[in-house]
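There is one chain below, alone, in structure tokens, taken in the form predicted alone.
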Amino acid sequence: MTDEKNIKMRYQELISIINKHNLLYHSYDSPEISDSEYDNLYKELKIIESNNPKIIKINSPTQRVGASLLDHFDKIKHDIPMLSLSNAADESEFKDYYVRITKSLSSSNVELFAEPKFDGLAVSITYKDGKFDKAVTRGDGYIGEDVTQNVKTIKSIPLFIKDKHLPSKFTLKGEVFIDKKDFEIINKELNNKEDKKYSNPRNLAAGSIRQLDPLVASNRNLKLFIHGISDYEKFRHINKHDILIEHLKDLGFPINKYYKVLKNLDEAIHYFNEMKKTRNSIPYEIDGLVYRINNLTDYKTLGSTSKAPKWAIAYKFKALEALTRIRDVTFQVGRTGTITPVAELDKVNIGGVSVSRATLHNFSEIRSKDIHINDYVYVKRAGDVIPDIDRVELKKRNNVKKISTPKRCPSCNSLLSQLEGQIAFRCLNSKKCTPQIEQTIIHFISRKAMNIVGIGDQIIKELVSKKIISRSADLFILDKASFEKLDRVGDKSINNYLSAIEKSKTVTFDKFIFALGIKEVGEASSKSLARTFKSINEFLKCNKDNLIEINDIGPIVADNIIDFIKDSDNKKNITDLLNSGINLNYPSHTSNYKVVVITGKFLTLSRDEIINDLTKLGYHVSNTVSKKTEFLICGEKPGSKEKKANDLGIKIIYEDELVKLLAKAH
């Protein structure tokens, strides 16, 4: 044999070798050398390889990190959306969810796979012809971020698969996160540099995978689990997700350890008790578990709302909570002025999370609490996310301060009012106050509104800041000059932005009525009044008694709408909006529409995609049921709206009916 076929067969082998140590290591916890070896075999295949440059393989561990410094993210469309998950908030729904599935698949019991639920960051990942292509972050589900180069930095990932059952093409799904100990590390380095440092392992592992610089990734030492397919007819020869695991788990793919076959809902309760115990000592942060049936034949049975697998089910733990002491309470300002106090906590962990502050919500709640300075409270992170006082401790009480309402906002200095019959103070200053000026301009480029994407929050609050902009209308007169009076915005950003808003101008008369932040008119209120009036200068000519008389808004809501489009600068700012070239697309008025009226709760749909789907088929959903509703739909607990709907002889659809009138709007 010549020392050409010896060194070639020496790389492979070292290739492999270093692969199998990569998973090993970083993804199962089971290193089986030291690292001193592992070094010597990483610095041996170096050699070869510098030695011989026309034998380098796309698969070999030096091969992950040979992108220079990337100037922004591509979006990349899934080929096949990522939906979220449906969840079960305590044992009682999910089994509801049991039940519905066995009924739905005329099952006594229904055998699910079930692994943790990691807090990480989704993605996908496709291979083509065997080799890594591309990888995907999860974004809004149909769109993401392109963060192959970063993804790819992930050593635990194979770069070249070979097998002959697998389909040219395939899309695996995964979640990247970042061990707690890692976290730790990272944090601490970033502390010592004086960087900002990540509050929880989610975001750190978030801010990695979207650094722009490939090699800032690699050294985060991120991590990855596939935990499902998301082309899996593609794999017509595996029935079953555990077996399709197995197979992925063979072929070099990371696959989490914990993951279990359950053959009832008796095995599936158990092993959730099971693993919250366990919880703590797993080495990432975990908030709950997946539930998906195990049989893929299962699937198209079952299908999807357009937002979530019915096949398949979030249970998440309870919160996390810490005991704390609140030293004081600030107040924040709303997008209408709303006043909410906020309790300023003594810093304390909460499930690897550092809290500091803690929302009261509003006064209400105080009293009902009884929430002093100075008490010692229970703090939860409502969804392992948000922090929230659950209660006070009592039994340690001690030299406490009551918590007195303000007099004057705490932004621009105004009297505070407190309207008839509300709990609330709101700063009426709208016109000044910084807070307001901001949320209403970061509402009006919001997704449901005018939806300008790619300018952020903090983007805006600097604009507002250096009092470039001060109202929704002045994005449309920014120029490459103003954004340049920004810190740190490149040339490259300031291009997207330019584009983006103006992308925005083409929008549909609902959406700007809503961009538009009337007080509570939201996206329901703004298709009824998008659908009544036929202009844009029809609807700023209405009256109240034009107004009651759409089935969605009352009387309150009414005059929120005529004080809106009385206000002169109000008139001002949708004058120069419309005048900067805005183009609205205005829905077809008929007098013929279908009126329909939604009651009580769903099990598989949420309210929000029922109206869209409906409105999208051309029907009117209104809150009232009269001589002209076309049909009622009736979830759970339906009310006195269903007796009403039998008493006029109006005719009642059911979920599993509605289910398959929705289906048309996809």
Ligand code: IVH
Given for the second form:
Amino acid sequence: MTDEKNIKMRYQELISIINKHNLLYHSYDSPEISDSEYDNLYKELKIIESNNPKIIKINSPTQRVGASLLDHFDKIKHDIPMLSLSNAADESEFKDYYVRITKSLSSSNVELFAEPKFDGLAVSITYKDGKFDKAVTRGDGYIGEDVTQNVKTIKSIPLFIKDKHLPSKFTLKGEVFIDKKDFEIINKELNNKEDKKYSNPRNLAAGSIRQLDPLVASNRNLKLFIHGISDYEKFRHINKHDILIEHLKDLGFPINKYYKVLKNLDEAIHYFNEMKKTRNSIPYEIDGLVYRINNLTDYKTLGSTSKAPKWAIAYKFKALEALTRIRDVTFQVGRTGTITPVAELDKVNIGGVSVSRATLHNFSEIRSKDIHINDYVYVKRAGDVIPDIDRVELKKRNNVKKISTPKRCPSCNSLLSQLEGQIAFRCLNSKKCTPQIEQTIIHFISRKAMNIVGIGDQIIKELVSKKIISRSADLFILDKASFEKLDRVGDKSINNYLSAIEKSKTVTFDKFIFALGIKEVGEASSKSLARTFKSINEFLKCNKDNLIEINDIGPIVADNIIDFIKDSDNKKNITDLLNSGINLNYPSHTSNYKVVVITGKFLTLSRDEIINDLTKLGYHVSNTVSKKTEFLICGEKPGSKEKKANDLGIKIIYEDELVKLLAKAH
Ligand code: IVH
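Having seen the form predicted alone, could you give me the form predicted in complex with the named molecule?
Up next: the whole complex, starting with the chain shown before.
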């Protein structure tokens, strides 16, 4: 066999292996290979593609993220309207439905197909001649938005299906969602960056699918399950929904593993009760089960109303939601002084948990949800997520009071400030405001910072309130006698605390920077800072120009850093920390790292991947092209950096060369 044939065969093989593992990982929670094995396969595929661009296939996993940034979403009419579902709120309504359909079908028993009702958003996906053609949101059921680019980034959806029996065109229906865990992670990142927070995974999934930049959507780890076919009549040879679903699964579509065929009403109810128990251990949110008649020929007999088909029903779990009254609104002070409004509620039981407070996030949330004191509100507890106010019950509104924005800090009473262009109020009295002192020290000892294991938040709060400590350096002068001043702390615990403090003294430079708790300096920025500055003393002497040259440090964060290190109390705290025997481990390559700059969009690589691999290879990624730049990595639509590099005579490398370079990282 020729080399060329060999490469083609290996290429095809890699595509099917990777697509298979994408499905196993993203749809069936059952990965069969490790992340690094997966990464290696992916890299191998990319190398083949960059050396042989002509053989690139549309179903290659590298073809998911298109390069184009949209400026709007086109409206598209659904060929077949995407209807909604009728609901059964409890067992008796579900039984009524079952009786109704058995009567309509003149039968005593009707076989049902059930699967979770995913709490995401509906999309229709059309394939033409086996190719993924377009994806459209449900919209109002008749007209939706063209989100093809974004749905394409979902790794489990096939881009090409080969099967000679498939109709030349067909449309699938599915639900796009985000795992609960990913929601927590992404929401936190967004919150740090943009002061923007989504209240649940569904909203985040909806926000992500409507991103105009497919690169952003692709980083949100969206997932999808297919639950039906709009034009099922095109699949004439199949007469049952479970067979259709198995067929789709065989073709490589992501199908939910919890589906079940139920022979009668008892089985249907039993399955509901089973799934109620399973619900919390499922990684994504479900809010009930969807039951449909398994026999597809009955769909026609039953038909639809203008709103919903009669052959299906959603039997909802009792919402983890309850109606209660807002007694009052109080304000909490966070580590960096941000004031968060909190609703004090009449105590209410939600899914077995007693709830008396819910976060209101920020003042724009209060305005957009039109929340007042004395309002009755629906409080939701979604999985592990903290209680949240979903909406106001306006019908019960009576004698309400406007929530006024606070003027003074609820803890230290100093005047609050509202920075220009920001909605948040802040207490600037960080040195004397108790919650800020407590939270700063709690952050300092946390796992990702100094990792002082075993000392809980309550101990820190007690040490602060008894004025034994007031800043992080004080931790290192604590002795047995200091801990003995606390309530109910035994000798054994004291020994553990002291040895944990001692152990934390050897720490990497980046964790130490992170532990300082500089506003908006997270783990990633701390790593960049640690890589940039040779020592803590050099870091303490930095200026704004040095800082903004560092990748992922913008002008605002740079100002925060400068403000922090200029402050005399902070300086003294750092000096005392270092004098107490803290031993900083510096990264080894700081002295001779090479600076590179990235610009433009890349077809086969995400920016995170590129930065990650470059870092592994010892490069330092900066934002600005300067004389110190080793080379510029140029993707599509590079902008002004390419010109600047040319002007300065800096070497430029393009995507194919980059792929080869990064292969060395693996
Ligand atoms: S079957 C004609 N199955 O719920 C609609 N829908 O409330 C037949 N949904 O718009 C839909 N999970 O997007 C079906 N497993 C599932 C579902 C599901 C979520 C959504 C669907 C629909 C909405 C109606």
